[in-house]
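Shown next as structure tokens: one chain only, the form predicted on its own.
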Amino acid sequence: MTSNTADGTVRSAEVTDRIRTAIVAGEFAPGQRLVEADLCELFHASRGVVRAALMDLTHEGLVERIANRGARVRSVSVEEAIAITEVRMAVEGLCAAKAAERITDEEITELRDIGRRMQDAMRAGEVLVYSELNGTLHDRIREISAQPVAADVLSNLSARNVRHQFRLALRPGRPQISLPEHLAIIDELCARSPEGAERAVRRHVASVIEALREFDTAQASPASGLVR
């Protein structure tokens, strides 16, 4: 449900979250117009609240505003997704190195537990659970690194790339590839090896880039039946 303020108005942050979720889930397709009047009715929100939510999502890179045509869901090409991920490789590598320097015994225990839960989710075929744990691991590495500027950069990059990340996470066989990479990252962090942690992260993100390229090739194939 949409939460209200004390005076009964819908919160802008709540509408932002709901539109973001709909975009990620594919309920709002790339290129689809986001008509303010329709969104007001859908979320029982004022035009000002909806307009503010769309502005927030524009800053995140999920929505774009076209002069005289309003807002629409921003389409991110595979080429742009790869470019974003290349930047992510450098910044996440930095965070991993810093996290390896700062990690505590308690945080080591926490990351080991996340790794075990990822293994359990993969064995059980719980793809969405695995994907959520994947995100949790990366979030914790950023938090442990205590690099707020890098964390802000990664948050922005992730928002712009979220649809490709979600679709990639659901590809058959992807967890079997990424799990050993994530466990290797955890091992290097727990060994408190900055160089090893950075290398492990860069290997993992390079694998993501390769998977994006394969996805692009599959979309371009006439046999795939997909339209780019």
Second form
2 protein chains.
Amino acid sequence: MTSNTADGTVRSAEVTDRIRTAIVAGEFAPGQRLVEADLCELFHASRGVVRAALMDLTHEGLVERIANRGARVRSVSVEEAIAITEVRMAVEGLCAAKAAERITDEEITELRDIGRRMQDAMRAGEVLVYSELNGTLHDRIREISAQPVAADVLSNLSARNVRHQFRLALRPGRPQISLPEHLAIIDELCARSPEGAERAVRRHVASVIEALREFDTAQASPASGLVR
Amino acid sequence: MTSNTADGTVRSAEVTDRIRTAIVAGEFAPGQRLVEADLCELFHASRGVVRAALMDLTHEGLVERIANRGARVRSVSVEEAIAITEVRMAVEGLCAAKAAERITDEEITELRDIGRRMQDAMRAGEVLVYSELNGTLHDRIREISAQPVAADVLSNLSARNVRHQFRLALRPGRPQISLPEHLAIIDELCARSPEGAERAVRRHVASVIEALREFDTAQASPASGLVR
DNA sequence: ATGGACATTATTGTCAACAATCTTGGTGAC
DNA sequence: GTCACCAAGATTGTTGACAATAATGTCCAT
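Based on the form predicted on its own presented above, generate the structure block for the form predicted together with the DNA.
The next block holds the full complex; its first chain is the one shown before.
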């Protein structure tokens, strides 16, 4: 049951969600123009709500708008994905440090459990399960840190990056690299060491950046340097 | 010459700017309700543009909106100001590190010049000049770092914090504390030391947090603990 | 052919009216 | 007196129509 009105039109938040989903899922390709009238027809909504949705998504960094010239799906270059991840590294480091100070005994067992399940998933080759656990781990650290501003910033940053994030997770060999890093983060948190946790998070995200860079060149070189 | 239309109504961006200015200047007090109809009359704009402006400002963190219940000026508690500043610390640390890697010789002389002028301003007791130089220093570091995402996040964070930032700068004795910290940042940047610059920035922002905390208790205690 | 002025079209920006929703004050039953 | 309920008012959410703007195509002079 959606929050549609009786006549089949949808509310503002719904339209925002649906456009966001479509962008994240790749149904709207990066760079594609988003003409308000088209979206109205597609979602059976009025232009007002579509406009509002586009404004929201612009602030989320998923859509790019130029005055009087319309909106388009923002295409995040690898370069920008790296910049986003660099900031994530700084802020997640902060979260980890704060989480290490505040973590409770129950949360420690919870994180250890997540770590175990990540190991299992990797051994079983369950890439998607691993990727999902990865997400919950990062989320839980945010929550434990009790730093609402950081959580806000991070949710914004990862929204922009979903595409790269996703493609990266599916890279063969990637879980093998990131698993020990994740386990190290969990260890430091459970040892209640703020400095250690921050260091571990930074090491991890630095390795993500490294992988993004490799991904960039790996993509560019098969076309014998003509791309970019 | 503003971007007004012939009949005296104003464009969307104008209204956003004017509301933002009014909030930052304190004309709209924290917690004050912002009724769309009132703002329409005040700025001679239609409700559509006022709504858009409020949405923008909501994303900037200056305004708080609850569905069907309207918007109000977001009141940033000292607690939240500290959280904001903590994130700023992390991100500005990143900027400083990157800036130290990229800084040119011209920029080094420029920063040294800012440092000298800050010393002069403090010796002369010119608090406002000092405060302004403080702002330009932080801005220049951002620019030199060439980290657009970090710049984005930071501009958002400081927009939310203007009020506390301002009150803090006017505190007697504050420049005496922060000046050496600023000079240390400049020194590390000019020495092109990423780690040193990040450390110096963190030390500085940590001292800002400390000052915010003191400010909090200094405000609370005169009322003999009844506040909070 | 080419380049510039002009009309055309596609698209976004703005507005005022209407609908939905929440708050507030009152009324009556208990 | 207090609670639930309902009506009235205030305020936000939505819509479709209209205005303004930028992109595109056309025509004519050179």
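For clarity, a rigid core is taken as the largest C-alpha set superposing within 1.5 Å between two forms. Positions refer to the first chain, counted from 1. Since this is a predicted model, take the numbers as computed values, not measurements.
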Exercise. Rigid core fitted, is the C-alpha displacement of residue 79 between the two forms 2 Å or more?
Worked result: no
Exercise. Comparing between the two forms on the rigid core: C-alpha of residue 145 shifted by 2 Å or more?
Worked result: no
Exercise. Aligning on the rigid core, do we see the C-alpha of residue 115 shift 2 angstroms or more between the two forms?
Worked result: yes
Exercise. Taking the rigid core as the frame of reference, how far in Å is the Cα of residue 124 displaced between the two forms?
Worked result: 4.1
Problem set entry | Per-residue CA shift, residue 68 (Å; core superposed between the two forms) | 3.0
